[in-house]
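Take a look at this one chain, the form predicted alone, written out in structure tokens.
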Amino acid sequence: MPHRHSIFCILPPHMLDQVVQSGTSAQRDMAARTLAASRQIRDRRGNITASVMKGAITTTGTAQRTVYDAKFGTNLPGSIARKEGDAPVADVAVNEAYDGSGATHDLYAVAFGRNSIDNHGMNLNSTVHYDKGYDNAFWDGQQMVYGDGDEDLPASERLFNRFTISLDVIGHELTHGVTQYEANLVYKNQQGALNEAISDIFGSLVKQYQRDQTADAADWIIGEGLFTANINGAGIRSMKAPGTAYNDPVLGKDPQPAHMKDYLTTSQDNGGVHINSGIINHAFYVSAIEIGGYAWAKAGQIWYKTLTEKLNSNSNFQNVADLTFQTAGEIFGVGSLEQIGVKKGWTEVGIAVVDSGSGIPPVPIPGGDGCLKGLLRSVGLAK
């Protein structure tokens, strides 16, 4: 059955909830107006999926992009600004978000066959200009809107650039409505949690499609260039090493664990969803690394199947690390490098894979490393 959930946010409520303790006097009324958005946003927003299912998104076939201008109001769609096959305008902002979304569909036309958000051709339609002092970017279910960062702000206390500056941010909340229409994960706890990863992942992937960039070239930065020069920080998350993205005495200290031993319980942020998600994104580092290459090429294909066959609304960790190792071996073959590197990522992070061929899940045997743990764990049993 379809269900209730938020509109996806780029910026993470925990971040703004720090700014709102730790800024300046026009820092915390910045961040307290985009969170009182966000709510009024959420609660105008209903049953996204309803929408979707009943065919009130229009697809084309052909995906035609189409950029609004909201003009620091907040009825959308807005004012064309410019439409498909149309030459770049003046407004930054317009043109980002144009060839941000061109991008994105680039990323999933080529490397994995699909055909726009829904895979039928869905028009990809954006609004820039959001709000007056709107920290924040989300997909709402329908299309993509962007806020303006801190631009009213003196310079010295400007904290977020525009939201259509950073290229791994528009793939990243394009990829919800990739999900939304594939997994659907409900939007709390792990599988909240799994759905931002899927993001961060795709994210990702587009910036190093559009840069040409192999997985040990990548920076594996999420929200790269959106700080301002005043925030001691690389972006929002980092997949490489989750907790290090930022630490700044007005943003706190990146709270994103990389190991299930760090798994934080908590009723915020719908169950922690975008802290807990560091440690899908490291796992999938780990094995896009182990694997090599460009990681759209393998490391992708092997969660896009995934995503796209495997998932459903309730998967949790535990089911991604053993569908994502089961696919690595049907498109490379059991035992291949890729199943290994898939292994390798779900191992980092503390979570054991049940193998594909046995069905049968590590168990784990106290004690030394004797002989009948070595037999067990060279056949995949122990770990």
Contents of the next structure:
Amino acid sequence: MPHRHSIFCILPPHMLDQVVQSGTSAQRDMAARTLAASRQIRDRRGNITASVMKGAITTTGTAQRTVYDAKFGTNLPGSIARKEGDAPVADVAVNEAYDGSGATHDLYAVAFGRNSIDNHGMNLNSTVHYDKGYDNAFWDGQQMVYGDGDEDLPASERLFNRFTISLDVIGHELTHGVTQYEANLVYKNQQGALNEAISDIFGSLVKQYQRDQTADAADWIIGEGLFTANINGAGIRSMKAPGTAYNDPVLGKDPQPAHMKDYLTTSQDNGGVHINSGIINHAFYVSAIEIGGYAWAKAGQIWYKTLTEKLNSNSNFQNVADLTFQTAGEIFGVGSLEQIGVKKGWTEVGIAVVDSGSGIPPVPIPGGDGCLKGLLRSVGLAK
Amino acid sequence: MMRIIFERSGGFMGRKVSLDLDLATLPPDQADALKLLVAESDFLNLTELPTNTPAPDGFAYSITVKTSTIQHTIQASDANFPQGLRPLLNDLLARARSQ
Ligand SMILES: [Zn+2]
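Write the structure block of the form predicted together with the partner chain for the protein whose form predicted alone appears above.
Let us now look at the entire complex, which starts with that chain.
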């Protein structure tokens, strides 16, 4: 993709409008991606954003959501509680599952041009109120499932709130679906920890996107709000500082490592997939901070391309390090700040990137007309 | 004698919850209630479940019942957990969670 680098730049509103109004669907899609990538330098509430978002939605499909209620039983999916287009209902968990899967769909559509979990408009199905005292959420291969935490215990004994309370948990579960349709990483050992980290990464990006936060403004906490006030902790995991999310007499201390030297070899939890994911999470965090701006725009772009085009079911930590580095070179140029940022992330967690030497040669950052022309060329509206 | 060893692992948090119960140490009515749950589920005669692909963030459960003559373990996930074992699971979970 020869002109890919030039889409990450500022464009005047009328040009994007032109692409959105007169372009083909592929061109509109590209314009939408451009907008997402350059989001950090424009006002997302402005007219430009609104008109391009319209373009993005027509090319990547609107969300088709259904939220079911298991009524504290374990039969899936349960009975329909809210369908796409229905007004909010009285049940807060139903609305959270509905809104959260919509927010996740939007990030994938606008930032990455993806049409739902399978990229073919798959319905987003969620079940809430699964089982009694079910302090968990999972992806069952076809849908998202959420428990209500410790709703069956007296308030003074509860550790967990309902799992829909945290937007990044919803993004995390839905991303397990995306991973299943893309790299389909084995859910075990390093492959499984990478699978977990990808869900945390994109789950966190959903939250950051919804809050309009740049990398340095985000809290990088996974599962904020899941703990009741009885627990001493900010959330389940910290991508910024793995191992520090909670420290509590009942739950113990957050066991996540932030470096390969602390990689945990265990037979529990499919080889510690929720523990060793801290290493990858932290590498992403460091890269996003190094690169700066909105994390979904550049670091997210690099990871999305790596997930959808390069990883396979057996990819391990070293593979993803090498491949994200390579991908950063392809999108932003060899030796670009973005590629250096990716490498820095891996170095901090103790993984030395092996440079395959591929990618595009470094180019000066285009400005003014050069930048404009780059975009128009890339969508076929200029020579 | 009867001993029940229970473990729940995995989940979004990856936190293990476990229990090792010697029924002789429980109040007699509780011990009897548990023995009844084991008998009603026909636990000792249940065949092992085929291992299935783990659902991301799903729980994995392991229940072992030991008597003076026999020891039997059933491992299951949220997706394939036997309905007939749920009453026993719920009792064990309530105990493990309140520890
Ligand atoms: Zn997960």
